[in-house]
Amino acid sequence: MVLPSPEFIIYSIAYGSSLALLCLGLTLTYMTTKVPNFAHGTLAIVGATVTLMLIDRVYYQFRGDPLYYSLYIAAPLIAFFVVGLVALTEYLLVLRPLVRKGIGIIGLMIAALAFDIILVNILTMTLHLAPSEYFGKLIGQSLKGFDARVSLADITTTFSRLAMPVVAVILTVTLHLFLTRTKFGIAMRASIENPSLARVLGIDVDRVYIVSWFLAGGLAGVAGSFLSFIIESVKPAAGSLVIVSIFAGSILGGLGSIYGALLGGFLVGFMEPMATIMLQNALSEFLGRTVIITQYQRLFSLLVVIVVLLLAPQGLTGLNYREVIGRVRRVVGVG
């Protein structure tokens, strides 16, 4: 059999460090709403379009001048603020209000599912219908060519695939010592875990659920932005795909556990791309012509999900070895 490539394994540890902070993201916002927001992959192409639009107008004249490494830094901070403000405009004018009024699940996730087709139409309407003075040189293309490449010793590969895992890395660090350093994030993990009791404590709940959102906007941002280098194109639907993935990583670690998310959507994000290389290479040798099936690299996705739920429904942070086997042998028909 032949194995990947030393690049395409990296590439696959920078997809899944980009799928774990959305992974994260989404779980936060699922904490605090008790609602899974189907809009966050499209929150991910937002940052992505950031990406593209600093390229268009910014740094097209600047490639393979040093400047251009600034990128890097310019455009996932500018799509962490931009997108986490889309995020909370999102928790603000459309959940927070129905969930005061009493809406239920089913309404709630209607209502995520209505803002996500409005932002797709948004960004449609602002990268394919403005005029072509305006944005012309890289709509409805692919941002592969233009991520700087960097040689490490035998091994050619992209400057974003070598940054998104240390970015990940921070990024986690820095929320986790937030998390448990500091008094807001001490109050943000207590009104997330109990609500009720955060408000008999005095915590403003309400405005550690707005922190939440943005933050996990951010999130969001920072990954489409280093992901607008890995997808295709940068297209507004493309969110319709990337958030099979994202719910695979959530699930999979658990969508009641932060640290469970990240661990999920990292193995996920890894071994989606690698799995579907290697059964692709075992099937052009066995069937000794070239198969390509990365096209359905997301159905390794789905049978994350499917298996999860079947064997360990509250993700790997909930996980019941005894209760596992169990349930394996149940359903293989053994004991």
Given for the second form:
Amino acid sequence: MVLPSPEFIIYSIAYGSSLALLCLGLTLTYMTTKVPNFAHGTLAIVGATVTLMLIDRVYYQFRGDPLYYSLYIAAPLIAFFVVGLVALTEYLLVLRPLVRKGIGIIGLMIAALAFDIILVNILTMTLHLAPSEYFGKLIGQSLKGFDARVSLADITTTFSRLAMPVVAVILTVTLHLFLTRTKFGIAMRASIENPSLARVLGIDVDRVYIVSWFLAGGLAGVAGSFLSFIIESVKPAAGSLVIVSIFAGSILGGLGSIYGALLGGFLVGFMEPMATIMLQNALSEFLGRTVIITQYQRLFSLLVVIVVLLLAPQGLTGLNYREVIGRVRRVVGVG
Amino acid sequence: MVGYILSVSDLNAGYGRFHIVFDASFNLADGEILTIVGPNGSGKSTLLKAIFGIATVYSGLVSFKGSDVTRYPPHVKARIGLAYLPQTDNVFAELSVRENLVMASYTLEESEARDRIEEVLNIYPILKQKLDYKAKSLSGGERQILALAMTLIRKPELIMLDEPTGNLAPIIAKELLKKIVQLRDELKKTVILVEQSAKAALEISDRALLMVSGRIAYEGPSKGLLEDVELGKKYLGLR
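Mind sharing the form predicted in complex with its partner chain? What's above is the form predicted on its own.
Below: every chain and molecule of the assembly, starting with the one above.
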């Protein structure tokens, strides 16, 4: 069997890293408002669009210049704040008023879907109705050619694919320190676990939720900024594809743990392209002709959702690992 | 009303359209333990929640140190000296003991919070050894002690405890009741206790309140209720 190339493995790690951040954000918002945010995929596309605009308007002229590398700091940073504000808008203008009116989970899910549709339309209008002298050059194009190429030994990859895992690790460690070492971070965990007790103790739970939504959006913006170099083209509706993988990773992670979300997101993001390409290679070898199945990549995520919900609905964090290790030991005859 | 730390007059309360407590009136003097007892569903916990502002008050008055606090939201009541300890979920299970104590002192200045945490750790030294343990790993009794410690951090004057010994082994429940006596005798706190295990709780209390079908059926010294054979047999399972 032909194994994936090192370049493809690097690509899968980068995709897994961005999906880990997206799952983390989705889980954070789910834990606060208890509603799965169907707009989360489109939030990532807003981040990708910010990157596209930045290249289009500012960095286009710097291609080949060392200054071009500042794009990898500027784009995620701007995307963090822009998408953070978009997510905050969704919470403050749509979901919070409905929660306060006592609307149930079905109503909130429909509201999140409606916000997603509105967001896609706003993106479409921004990209297609804006005067062509603004954001004109790159609309609908792939940004892969705008990702700086990097050669390491015999491996040629791109700068964003190397940077994404590093950024994901830095953000994860920062978030961990924020949640465990700062008073507000601990209050966030407390408010998520037991909002009524948190209120009794004088914690402003609403402020905690506001910060959670901003952070979730911000992380989606950073992930989307890097995804813009990976996805075929930055299209407003692309979020509907990404959301499948985000849900798969979050459900695998357990939807109740941010660390589970990181792990679930990375595993789904890494395995989705890897499993697809390995199956494609195996099928090609078996049939004796080239078979292309990468367009069915999301089937892997759907399969993960079905298997996890059937066998371990609590996800990875709900598993009794001692029991699992015991079972494995019994099967392999150790201990 | 002067002379009482808490006065409740003609209180009607419940949840939404479910009217549970009817015309409750009683007074509580500073430094006393009042135990509210009664059969299941008699409105004991609802009365406590109504006083703290968690259940809906339809009419009546709750007065704390002479001021009308009936409509104050719970977090405001927490700031002016009332504390309420729920029956369940009264600690953050996923947080460590230290983090729980930090959350209990959330609105205090950092130096003051540190001092208060140190004070409660001296009152309950068992928690000192478990500071980095997650609350969910504590035993039932240790959890209730942590919850009491969290309540005490704010230095409340009136502490309301909703079935603190529920789900505890009898020996641990007895220990916890001793801690409640300590709250009154050593820390000079006023305590309202809602309890299922009526006899043990009444024995440590100064006053008692028996609730039946949402109404107060007895209000007076706890000794009086313990000695009332008819009420004790009918409503409290005492012989």
